[in-house]
Every structure is written in structure tokens, then in C-alpha cells.
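In the form predicted on its own, a lone chain appears below as C-alpha cells.
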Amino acid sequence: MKKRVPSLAVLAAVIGLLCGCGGPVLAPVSIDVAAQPAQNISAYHLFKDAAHQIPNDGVLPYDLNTPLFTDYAAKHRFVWMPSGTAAQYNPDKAFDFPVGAVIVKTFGYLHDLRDPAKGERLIETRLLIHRQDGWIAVPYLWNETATEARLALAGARVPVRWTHNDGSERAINHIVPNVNQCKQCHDSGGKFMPLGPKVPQLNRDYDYGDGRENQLVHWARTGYLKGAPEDLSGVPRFAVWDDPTSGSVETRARAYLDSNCAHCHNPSGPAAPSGMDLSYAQTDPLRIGVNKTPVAAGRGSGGFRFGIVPGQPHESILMYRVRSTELGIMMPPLGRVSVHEEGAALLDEWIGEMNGE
């Protein structure tokens, strides 16, 4: 009788069981920066379990101290870099990433904001891929079971529902931006650049499953960051906007403005002609908008005279635009269709505490 030889698939399964893996080993991350974007996100092998956003080996999760608001969406952030490469530490702006680096951000909506254990619905994953000629943005739209996400270069509008913190039911259309809209926020001096991965945002602890560690330390220890100082005592750190123990009302409000507004309102950003600089590092009250008249008055001013009126948030153009959802008035102009009530309340408190003298 002819002896049967086990198939490669059977051998892989046996090896997986023997090593305690429970199944075949997942293929490593595969990113060809010279190729056209894949039609399915699964082609990149970024996740071991996409539905639960469990990353593949070498795909590093991270979080920010004060993130950008996107209609109460939950966000999962990751970074991957080719073997032997690392980002270059920069204390003043987003890190310099090597060619081939991929920044991953997934948007989902918790079924109930009061109880994350009830799960979430994944909507989209945006990839920033660093090619030889610069960064490109590639959006992917998840199916109902979060088993696959398809390329969505034209963007999309996705109806979503959730139970809010106050127990009310909320429903909006989540906007998946098209590739040109991505450029509007990521433009810096005419170049497409990442926004979130910078020192004051990453300078915080993260639970990696086997213990908590400062993210800057972890990135350096795993070879994903070079040039970082060993002593982090003097390294800047943003306050957490909704955590009063992390900083004052002012430092939390300024961190919030940096995350939500400064990607445009900075000297190199698309809103530079406005003369308003909402970067955390800006210390000139006039440049921040205090008692500053708008460069181009119009319906965006709401009939108010100054960007920020000390002690009077409801007479400030900044707050009029933050609380608006009308196109041409609301700020930021992309990325949301609802008002961030809690963020607006923080800014109200900050302006209300200002001395008008």
C-alpha cells in the first residue's frame, strides 16, 4: 500500500498546535509602496483579528493624549515600519518616518458609550503609506461583519447609531473622506504629512498586554524610534483634554485646540492667511485669537467682532464656529457632522476664565 504524505496545510496546523499557536502562522505584513493600493485591506496582513483590531506581529498600537474629535467615534491607532528602519525623533513636529512606513487608524462606533464591553461597529480604516515621493492616504470601508474592508478612494457616507453617555440614542452619517479631502487636513507647507505621532501626544503610558510602558520608551526599545532622549523628564507632554488631573483648564484647552484646529491654523497650514495660530507652542494672545478681528469678515464670524473675547465665550467667533454644524461656518470644516459638546464646554470654561484687562 502506498504511504500517504500529509499535506502542507495539515503539517502547518500540527506545528501550530504543538507550539501552542492553535493554528497556522499568519503571513507577515506585506506592503509594496510602489504598487497601487490593494483592493482589500486583508492583502496587507495588518491584523491577526480585524474584527477586534488585534494587530499582526510588528504592527505597534499607540494612543494620543488628546486626539482629534470625530463625531464620538472610537479610534484604534497602529504603526508599522519595514524591518531595520525607524522613525527619527523630532521634539517640535511629527516624527520623520522612513519610506515604507504605514500609519493605521480605524474608526468605529461603540454600541453604548457607557459600556464599551457591549462592542462596537467598525466603519473605516485609513492608511497613510510613505512612498518614495511622499505620503498617500488610502481609505478602506469595512463590511458588516468586519471581516474585510474594501478600498474606498471616493469616500462614503455611512449611517451609524449608538447610545450616548446620557442614555439617549444618537444617529448620524459618518463621513469617510475621499483622498483629496485627506490632503486638506494633512497639508503642511505644500507637503502631505502625518499629524498625530509627535512627542507631546505620544508621551504617555500604554498597556501593551504584558504591562504598561511609556510609548516613547517602547518605540525606542523595539527599534521603531531613534534619537529619543533617555531622560524624558524634560520632554513635553500634552494634558488629556477630559482629565482634570492631567493639567489646568488652559493646558487642556490648548491641547484640544492643537489637536482639532492647529493642523490648519499654523504658520505652514492651509489656514495660515487667517493669521490665527492655534498650535500649543504659540504664546502670543493675539495670534491665538484674543481680541483679534478676522482677516475676512463674513457669515463665518456670526456677527461677532473678535476671535476670542476674554471672559465672554458666547461672544467669541471661535466658539460660534466650534458650536456650528453648518458648512462654511463650522470649524474644523471636515471630520465631523455634530458638535463636540464636552470639548466646547472645555473651551467655554477656558475663555470664561480669561482676564479681560
Contents of the next structure:
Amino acid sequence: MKKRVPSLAVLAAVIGLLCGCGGPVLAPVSIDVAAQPAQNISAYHLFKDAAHQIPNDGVLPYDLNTPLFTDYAAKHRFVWMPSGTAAQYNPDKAFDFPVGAVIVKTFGYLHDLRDPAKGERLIETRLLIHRQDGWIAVPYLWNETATEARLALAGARVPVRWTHNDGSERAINHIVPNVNQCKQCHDSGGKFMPLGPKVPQLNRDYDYGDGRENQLVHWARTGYLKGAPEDLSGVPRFAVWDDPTSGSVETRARAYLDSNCAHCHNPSGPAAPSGMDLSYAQTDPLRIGVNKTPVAAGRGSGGFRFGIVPGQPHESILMYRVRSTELGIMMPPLGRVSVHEEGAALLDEWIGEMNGE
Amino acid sequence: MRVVIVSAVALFLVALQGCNEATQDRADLASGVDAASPPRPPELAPATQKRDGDVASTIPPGPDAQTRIQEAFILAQPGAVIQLEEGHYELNMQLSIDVSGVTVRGRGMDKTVLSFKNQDQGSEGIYVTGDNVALEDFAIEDTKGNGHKSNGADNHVLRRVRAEWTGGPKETNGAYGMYPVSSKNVLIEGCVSIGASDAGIYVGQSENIIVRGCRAERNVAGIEIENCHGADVYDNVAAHNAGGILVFDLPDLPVQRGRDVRVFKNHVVDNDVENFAPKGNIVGTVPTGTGIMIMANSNVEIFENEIGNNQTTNLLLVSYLTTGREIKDANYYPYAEGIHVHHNRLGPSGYAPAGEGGTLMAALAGSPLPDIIWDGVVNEAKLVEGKLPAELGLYIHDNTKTEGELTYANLGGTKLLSEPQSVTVQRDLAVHAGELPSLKPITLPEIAG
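Starting from the form predicted on its own above, please write out the structure of the form predicted in complex with its partner chain.
Next comes the full complex, and the chain you just saw is listed first.
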């Protein structure tokens, strides 16, 4: 039998492990856009320390102003682009990323929402890989110790539990979507598109360890973004949904709807046939759902006549569906099995304040 | 849809209360249309090509079927056939198909059963977004939401598929058995849909559609074509629903001006299931026992159907305005125009008008309700010397009644909306003499395998 020669990458990884506290000796990120998705996430060298979500060099962490709710999961977001490439700034939608770019989103559950220091259990990491012919979505499922994650094309369900912010114990099945279901949200006019990394979401400070900096400025300064305006004062910025100092109830509610609903409910999204557009830019009340009749809502209408009844959140179909966890009724239809009480409370407040005249 | 004459007539109804005793006499059903006679077998030849490609994967039932089927759906290459075997597949998550040119084939709608009884993820059983996808010969049972949905999936085929809620009609059943939306070229043939809490077979905002040789039973609506352009609905049986076949156009939607729909050679009979739509649901106001209902569509041809034993009415033609709902959508056109009703064979109907709509209509037109009811609402802006241009009219001719005389009512037209208490119901069919040119048949392209 032929003697196996360890590859350089394996050697490097072994050395990396042995060195432990040494410098960054992990092989650089490796994305082959022509290849089939790797069976194990480690093949991409995205993390120095996966269990603690410490990224490899060039894998840039970022946050969003008002993210999508996913059952109180903690999320770790990163982006990586091939050396010498940059995303093209775009004021209105997700940036145009170069081929080879990877967007990384890890889902974990804190053991105790009241005390992040108690640690978290990682469940899955979803990669969006930008290939020549467009984006593909690839879900990976972490092992118990979060040392390796395996490809899970068909999705999975993982029982998780945590101590909630009111001290109660919560237990749910976290559902990892299959790759097709990824597209059910990441679809714009039939084309797979990233959702989070757009201007109003990224326009915020991030603590990079060596200082805080606006993310757009940082991306531009480090070469990940081109075409961004020098002066960010006129650049759109979403309010932070749960930070009243960041914006009015309305701007926070609209940002929340944008990130939780508008990926489908926009004129070129999968929910376009509903006639409801919950993107931040929509200004026509009817399109947002005000006094809009339901169409194919089925059981989702809950006995109510309009999407939003100004001043009457409890008579609004939107609130009925946001507060439901029943399939066929709940909105969004994927990505959660529990009610986002705090988000729903914000929407209640927004509709409650609406003038019916 | 909030069907008939609700707020407009409410006042009038109040005035009539006390003297309105809708007769509950049931007509003699035995002399009615024979519900049991099956539709002719669908002519399969012209529409699509059968895909006889290699079977890419064969997946038997078993504990790993969910994962294996979904992986096969993801990895399939165009032309692939994914074969499902005889047996019961216990699935708990939505299956989805985003690749194009794939056929999923079972061993028969009573032999290969995908059961979603324990589903806890996804609002459909099968969700299709790829083009040129064909689903054949299996059943989708007990989904939490819709049985099937295809969204923006062109050249989509459902052939001999059954979607059913096995507990019978229940408010908690999913909305639609089969639900193509925003699609071009849709073929649904030889399918069965049972128990949907909205419509058994529902095609929305789509273009170029054939629904034929299907059986829709015990749904709220049997077959519904909504905001579509070009549909042939024929050789179907719509029985024991609340409403048999509905052709609707609704406001607030990206695709409007529903038009060019032919409804022919269907058996629309015994629609007698009490409307079990969830409270407030728009289809919940279709009166139990409505045979065929047309709302706010243009160019609809209804012919050679057998329509009978429908307790509210056999055929109902209305404008959206008659629903009494406010229209906020400036682009919406609420009128039914260019309607051509001919050579239908009508059985008993109108003997027990049901629901709010049925009661209100009976208050106007008396009970039993007539076989054919038109709200009479026209777009007055289009009148020339008091008459609609010929191509926008309603034409009713050569229809027959199995027993007794065919009856008709025009509920009063625009006055119905403003002064319902003073409308004069007209019953003379002679004013609808004449005809429109036949609509062109729908043809579908061959679907590439």
C-alpha cells in the first residue's frame, strides 16, 4: 500500500493545533467556487477557533442594526472576499459581491439569555458562496463540541434549550432549513440574493477589538467595499428595533418589518402575489397592509378583515400572524417556532399609534 | 370573497325581516343531475410530453425518507425522474423543489402517500419554485398549510395527484390542496382534492392554465381561478363543496383583470357541504350550494356543464361592487363583462338559499332562488345610449333544465348598490339573447424533459 503523504493543509492544521496559543498559522481561507460544497466546514478554514467563532484572517465580523428574529438564537456574521476584490456599494439593496465572496452566519443558543458569559451552544452555520453563476446557500450542522460542522443539504432539526430572559426554561426544535428553503427568503425576481449586508443595516459601529468604527467605513478602509460615499451623513441607517434612542416607534417598527418580512414581501419577492410590500421604502399605506384585504391568506386571516387596522393591533391580520406559531398561519412561515414577544410588542405599539383617519 | 350583496342590501333586508321566510322545500333530488356519472377521461395528448427520462433516484418509505427525498430534490439534474414507491411516507417537514425540469412520480394516488400529519415545519407539503416540474401519481395528505404550492413555477404539471385532509372538512385544514400562483403554463389533470378550508384546486395570478379531469370534493370551494389570464376548466367534477367552481378577480393584487376563462363540460353538482372556511376568511361568505360563480372577470364562457342540486343557486354572476367592500385599489376593475352562458344542463337549485348571501338574495329574488342570478351591475361609463357595447354583454342561451322551467333573476343593477330597497328584479331571459364568439382553447407548450 502506498504511503500517505499528509497534505500541506493538514500539516498546517496540525501545527496550528499543536501551537495552540501561537500566532495565526492556520491556512488561509480557501474557497473553490467551481467545486461542490465541502462535506465539512473546516475545509474552508473560516475559523481559527470555531467553538468560539473566532474568525480566520480576512474573515470580517459584522452586525446588523435590526436583524431577523430566529427563535432567540444568537447570530455570528462574517464576510470574506478573495484578495484584491471588493463589494460594490449599492445604496438601495444588498451590495454586489465579487465572485468567491462568502457570507457566513452562525446560529447558536446562549445557555442563559440573562448571562452571555455562561456560553452558548452552536447549532449551524450557513454559508452563502458567490459562484460564477450566482449565490448558493450551504448549511452546515455543528457537532456537540463545535469542532466540526457537516454539510446538511436537506436541513435538520436540533432540540435546543435555554434559560429565557424571564428566567423560564425554554426548549424548542431549531430547524435548519434545506438549501431550497434558503432561497424561499433569499429570492429576488428568481435570483438568489444576500439579504443582510445592505447599507441601512450595516451603517453602524462595530467593536473590532482594536477600536470601534463604522462598519461601512471599516469595510471601505480595509478594501472590502468600493464606491461608498466619503461622507456617510446622508446614507440611510435603520433604527435599532429595540433601542428607543435609535429612532421612533415607526422607524423601528418599519426596520423590523423590513428585516423580518420584506425579504419575501417586496414587489419582486416570493410573496409579491400577496400584494403586500413591507420593505422600508414602501410609502403607500395600502401596500404596507393598511386596510388591505387578504387574498389567499387561508386560515391566516384569523377572522380579521384587513392586514393592518390603524389603532387596532388586535384586529390586524399582521399581528395575528406574527403572534401565531401555527403552520399555515404564522409569519414568517420559516425560521421560527416561537413568538418574538418583544418584536410583536413593538409592532403593537406602532399600529396602536397609527391614526385611522 | 365576501360574496353577495352584503352591505348594500343590508338595509333592505332589515326592512323585509319578518316577511322573508325562505322556503326550505327541497326539490326532488332524484330527478336532478346525476352526480355519480364520472367525467370523461381527460384527453392527455396535446398538452404536455411525458417525461421518460432515466430514473435518477428511487426512494422507498422509511425513517430517512424525508432527508433522502429532499436531497434528491436538491441534487436532481434537469430531466431527472425521482421515483417514489408504493407505501406511506411519514414526513414532518416541507419538501421543496427549486431545480427545473424534474419529475416526481409515485405509483398511484392511492398507493404512494406522503403524509404530513406530523408536520412541524413549512406552510406547504410540497413547495415548487423550479420551472418545468411535473408531479405525478401520488397523494399529499394532512398538511398543516397548503398541500401543494408552486410560486413563479412556469410549465408546471400536476397529474393524477391527490391532496386530501383525511379528517374530512374542517376549519383547521389547510387552505389549498393545490395552489399554483404567479406561473405561466399550468396543467392540472386527473387530480383529486378533498377537504381544503379554502379551495381544493386554486390557481392564482397565473397565465395559460388547464384544469381538467379533476375531482374536487368537500372543500369550501372546489376549483377556483383567481386573477388569471386564460384558463380552460373542463371535464371536472366539483361536488359536495360549499361552492363548486369560482372564477374571481380581486383588488390589491399585482395581477388583475382576470379574463379569458372557459368553464365547460364540468359536473358541478351536490355542492352541499356547509361552508367551513375559518371565520372571516374571504371564501367563507360563498353561500353553501353555489354551483358556478363568476366575479369581476372579463370574457368568460360557461357551456355544456351539468349544474344541479346546488341549494343556493346554480350560477351566480356578480361584480365585486356587490360585495359591498370598499375598493382602495385605483387599478382594479370590478365588473364582470363579456359573459357567455350556453348549452348548460341545469338541475334543481335554489331550494334552500344558505348563508348571509343566500338569505339576502332570497330577500330580493324570492325563494326558491333562480337557477341563474346576475347582480346586473355594469360599468355605466361604458354605456352607449343606455346599452353596453355588444362585446361586454351577458348572453344566456340554449341552457336546459332537467325538470321545470329554467329561472333567472337580474337583481337590479347599479341601483342594488345605492337603493336596494327600490330595485326591481327582472326575470326575463330574452334580454340576454345573442351570443359572443367562442373563446380560443388554451394550448400549452410541450414541457421539455
